[in-house]
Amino acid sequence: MQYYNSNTIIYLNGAFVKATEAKTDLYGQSLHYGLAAFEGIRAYKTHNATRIFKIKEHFERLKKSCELVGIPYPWDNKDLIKKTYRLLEKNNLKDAYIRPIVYSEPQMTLVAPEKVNIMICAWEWGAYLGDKQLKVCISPFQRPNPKSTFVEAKISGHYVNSILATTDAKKRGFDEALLLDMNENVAEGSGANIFIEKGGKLYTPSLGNILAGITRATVIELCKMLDVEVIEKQINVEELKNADSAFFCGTAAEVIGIHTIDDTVYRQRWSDSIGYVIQRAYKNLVLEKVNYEVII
């Protein structure tokens, strides 16, 4: 995957510069200790124009992540939103994945930095997990205990956990990993939240041990529009494997169905599931096709 070339422009500390000419420091906490905050955002080519989906919510979460771990955030989000749209224009991108990241100035102690940088880049990227139902395994790695960190913050260092889980899953022949929490209840995928369907209702792990996904919140909003009941609760492995169907959701993954969990096959056809309805409704939403009722 090539993320940039000699013509690619990024936004760095108030200026648009070529990616090949941009520089960073090798003595910062972000590189050495993983203390950086980031977001994953998608832009879609709609019939109206190129739209960045829920960009305000993403930058608000970026600011909140920084505040939680003591990273300064001196920027105005309205300005960053304008700069992000300008970045897409400069790179002639219509459908794109956007990555803003806040990272430290040179600072090698274990105290939060006083000065920081911001970089925003973008590239063309398809659905992160593809468009076919997934073979998923329950990972031997757990999500971090919420008493050990701020699980609601999207912090770079947290994703070592995700890399370990995904790498293990791929080595064992699966498409993706599903992680449990410290109490052996279902948490989330390595980079996506999970919903399961049972008896015409959707269930998803309650907040507390998972990232509060913006796509997760969007799915819940869609369910209200479509009169689908969503229950947020602790879900154990037995409930997971006895479900009728399941799906992951996230900005990178969008909405993608799960075919198997370990050796358990979800026998409900994906096309008959609530997840399939949500998948289509979500696509209509991001493309600004607002007549949800037509897809039911």
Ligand code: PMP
Given for the second form:
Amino acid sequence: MQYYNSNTIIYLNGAFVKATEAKTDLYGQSLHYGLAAFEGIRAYKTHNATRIFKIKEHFERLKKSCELVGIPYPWDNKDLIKKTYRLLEKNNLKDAYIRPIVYSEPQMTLVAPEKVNIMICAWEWGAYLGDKQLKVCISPFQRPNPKSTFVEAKISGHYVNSILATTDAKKRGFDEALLLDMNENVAEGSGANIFIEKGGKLYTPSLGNILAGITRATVIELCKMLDVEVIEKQINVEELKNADSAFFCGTAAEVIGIHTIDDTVYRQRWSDSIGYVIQRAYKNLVLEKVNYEVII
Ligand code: PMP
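Could the form predicted in complex with the ligand be shown next, to go alongside the form predicted on its own?
The next block holds the full complex; its first chain is the one shown before.
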């Protein structure tokens, strides 16, 4: 995967600069200890224009992530949103993945930084996990304990846990990992939230031990429109495996069906599941198509 080339422009601390000429410091806390906050955002070429889906929500979460862990956030989100649209234009990107990151100035102590940088880059990107259904395993790695960090902050260091889980899953022949929380209840994927379907209703782990996904919130909104009941609650592994179907959702993954969890196969056909309806409704929403398929 090539993320940039000699023409790529990034946004760095108020200026648009060439990616190949931009520099970072090797003496920063972000590199050494993983204290940086970031976002993953998608832009879609719609029939209107290129639209960045839920851009306000993503920059709000970036700010909140920084505030939670004591990283200063001296920027105005309205301005950053304008700059992000400008960045896409400068790189002539229409369907893209956008990555803002806030990271520290050179400083190696264990106190939160006083000075920070913001970088926003973008690259062309299609579907993350593809449209197939996933073979998922329950990871031997748990999600970080909320008493050891702010799990609702999207902080670089948390992704060591995600990398360990995904690498282990792929090594064992699965597509993705599902991580449990510290009480062995279902938490989330390495980069996506989970919903299960049982008896015509959807269930998803309540907030507290997971990242509050923007796609998760969108799925809940779509369910309201589609008159599908969503219950947020603790879900144990038995409930997960006894479900009729299940899906992951996230900015990158969008909505993607789960075929198996370990050796448990979901018997309901994906095309007969609520997840399938949500998958199509989500695609219509991000592409700003007016006619949602509201009939289940
Ligand atoms: N959980 C984790 C751990 C993630 O990294 C992501 C991706 N940001 C999500 C859930 C889904 O969040 P969102 O829908 O905001 O992309």
